[in-house]
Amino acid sequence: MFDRIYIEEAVRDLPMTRKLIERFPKAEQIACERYGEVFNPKRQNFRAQKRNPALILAEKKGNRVLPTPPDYGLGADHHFYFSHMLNCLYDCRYCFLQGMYQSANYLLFVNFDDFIEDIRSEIDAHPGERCFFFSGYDCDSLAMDSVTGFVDRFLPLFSDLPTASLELRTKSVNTASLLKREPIENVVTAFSLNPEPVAEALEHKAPSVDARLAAINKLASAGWKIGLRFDPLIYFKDAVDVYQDFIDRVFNTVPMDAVHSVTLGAFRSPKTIFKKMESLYPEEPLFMGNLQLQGGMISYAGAIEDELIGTISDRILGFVNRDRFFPCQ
């Protein structure tokens, strides 16, 4: 799977490490001092990359849990994120991370326990309120589980926190490591959701609609909640109707009561980041039209994005409670 690995000397030693080295035997693997020698300089070839990405095995100083932006969260007391890995084995065109990082490279932070323990230190700090953690900012975070074990790590973790609640944010079908072990009731399997046009558009490499959503019916019916992330809205030609049909058969193919929440938002970016996109894939349709500079964001002029928002939104009501329902405007 991977031709080069590069690690830094100070996890060189981490059982972690160890099992991925011996896991890829032919893999060349290159010393570094420090992940930003190969991940950070300029003018690297992040498409070159994209169809041969490295891993790289560091370690993830500083902070590692952050608090999420005022305005995302699914209604706990705190909402927080992780990211264990940075870039993705997808290559969704409307990805931010194509815009943020100047490699494709796979970036592992392997010191996961690290991670656990800034878990339980924020938990500590709120004693009696919900805390929710999101794992899939920077990443899938199924897509490479087979290779990073992140579910086996961190899942025991929070079936022993009740006041704590983790999502997984994926597109993966790689559910295994889930179906092999009982529901924990404060986990969430969330899936991003396009309509066909869209997925098969712009998700590049991901798994289609389809397998997303038996995926999402098995493990419903193996007791885990789900997440429903219609997000990003992508306008086109008929795509309001596009979008209501493909709500309705969403909410009629997976079971209500699996449903934990639903979350929908439009296509935005920062316009740094919109520019490097951009720049990677002048051809690619989505960066054309429609689009207007908001605030600093790239997003759809307002009268788009209202009738995206509104009328999806009210779609979605019409199958769930409103509250599990968290649009972001």
Contents of the next structure:
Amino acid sequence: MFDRIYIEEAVRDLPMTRKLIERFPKAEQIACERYGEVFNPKRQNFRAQKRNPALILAEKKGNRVLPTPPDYGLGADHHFYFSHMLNCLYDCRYCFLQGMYQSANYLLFVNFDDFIEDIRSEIDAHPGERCFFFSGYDCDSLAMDSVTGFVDRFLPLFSDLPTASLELRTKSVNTASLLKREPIENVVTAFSLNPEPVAEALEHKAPSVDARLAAINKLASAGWKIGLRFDPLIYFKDAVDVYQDFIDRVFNTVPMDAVHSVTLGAFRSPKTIFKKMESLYPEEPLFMGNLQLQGGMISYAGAIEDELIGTISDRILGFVNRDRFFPCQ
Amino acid sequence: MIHFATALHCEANPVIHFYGMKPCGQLGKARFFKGETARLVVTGVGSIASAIGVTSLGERYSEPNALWLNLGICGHPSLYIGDALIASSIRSEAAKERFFPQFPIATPWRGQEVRTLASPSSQYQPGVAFDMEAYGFYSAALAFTTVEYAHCIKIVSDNEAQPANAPLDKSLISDHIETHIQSIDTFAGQILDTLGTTEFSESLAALQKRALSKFRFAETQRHQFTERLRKLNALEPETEFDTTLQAPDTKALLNALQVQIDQLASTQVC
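Moving on from the form predicted alone, kindly provide the form predicted together with the partner chain as a structure.
Up next: the whole complex, starting with the chain shown before.
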């Protein structure tokens, strides 16, 4: 899976590091003082690295749990995100990660205990208030779970903390670590979904839509709460019709009582990140047309976005109540 | 295009022969050679000489899609003489910064730390290859490319069992390099395949030529025009867009191209 593992000095002797080194005995081990030496230098080509990414094992010092931007909430009193890993197994062409980081190597912060302590501190700092933690902002929460053991380490924390919720954001069908345990009421597995034409053209290396829907149903049947994330919506010829059919299909497949929340957002990106993505994939039609720059953000031209969001919101609201629907405006 | 840098002529000779290169000039100590698919600079020994040679080669031949390879000999405590390795990290006793080359493909050689020294040493260290050029080569090459497309391939010339002896056996060094040149060429070809290069289709190149002679573009507009042609080239390279030349001015021309792009993009996103 990896032919190189970069190991930061500070984590060389941690049990998780040793375990991962044992797991990939053929990988060359390369020592570094700080992960930034490998991950951050400017003269890197994300697209080239994505062909053969290495694993970087490092310590996350500080800023481990952060508040989300104001528009990214699910109705709790406080929303936070944390990233135990940067970069993703998949290669979705619309993903901001490819414009965010210099390197496509997988950066895994192995000091899980520090993350857990910081999550606990935030909960303690807001007694009696509902706190929601998002885990899949800079990586897919489940795609590399068999390597990272993330679920086994973090879920027990939430089963003991009824005022806190955790979202596992994913496109993965790697749900074994969830299915082997009893469902936890305040843990939501949120699947990113797009109709087949979009998934096949833009969600490279990700499981098929059918496989994702099957995984959703397995989890729902086992009693797990499900999030449905229609974000980003992609504009193309006949997009509205295709998305409406897709919404019908999803809601006719997924048991409604398992649905915790539904979010919706059209493709958008900060200009600087968009420009980098565009320069990495200059031949990609997604970045070429029907877009506008407004307030530092690139998004679809107003009429296109309004039509996409409007019609698809209406369709979704035919299946779920407004209290479970969170469109990102 | 591959850009080789070697310190010595005996390291360069098998490469020159393999790629059918001819001499093409010199600058100070640096000697340049070129073939159809590769160029080479013999830089002279040492990190600074290597950096100067690489910079000279890069400035002489502007080539955004080149693979830069430093090919040479090294000392290693335990690898066999004649074994090849590729640098997975590069450091110098004279600098704090370290380089970490990245690999878009799996490499056929083992990765090793390469430490660039100012003079030969037989004080070998476990898992570390000693050379005299890699650091200078790498710092200079990064002015022209990224860490995925600059690599140091080293052939072990001495080890603890057979430490370095002056003078160098030049013929043996050439033989060692020659042994690996085919696999180096294969590796280079595979890495270069990861670099996509696109030229305008004939019809778009003709449109560009006609538009540039018909309209007076401001610098920003010229940039926008090229960008829009690049997008059309990706979307529909063989379609004729000549009607856009009927636009009354550059602004209308750019708008007409963008309308075409919006329509084509919406049908090709998926």
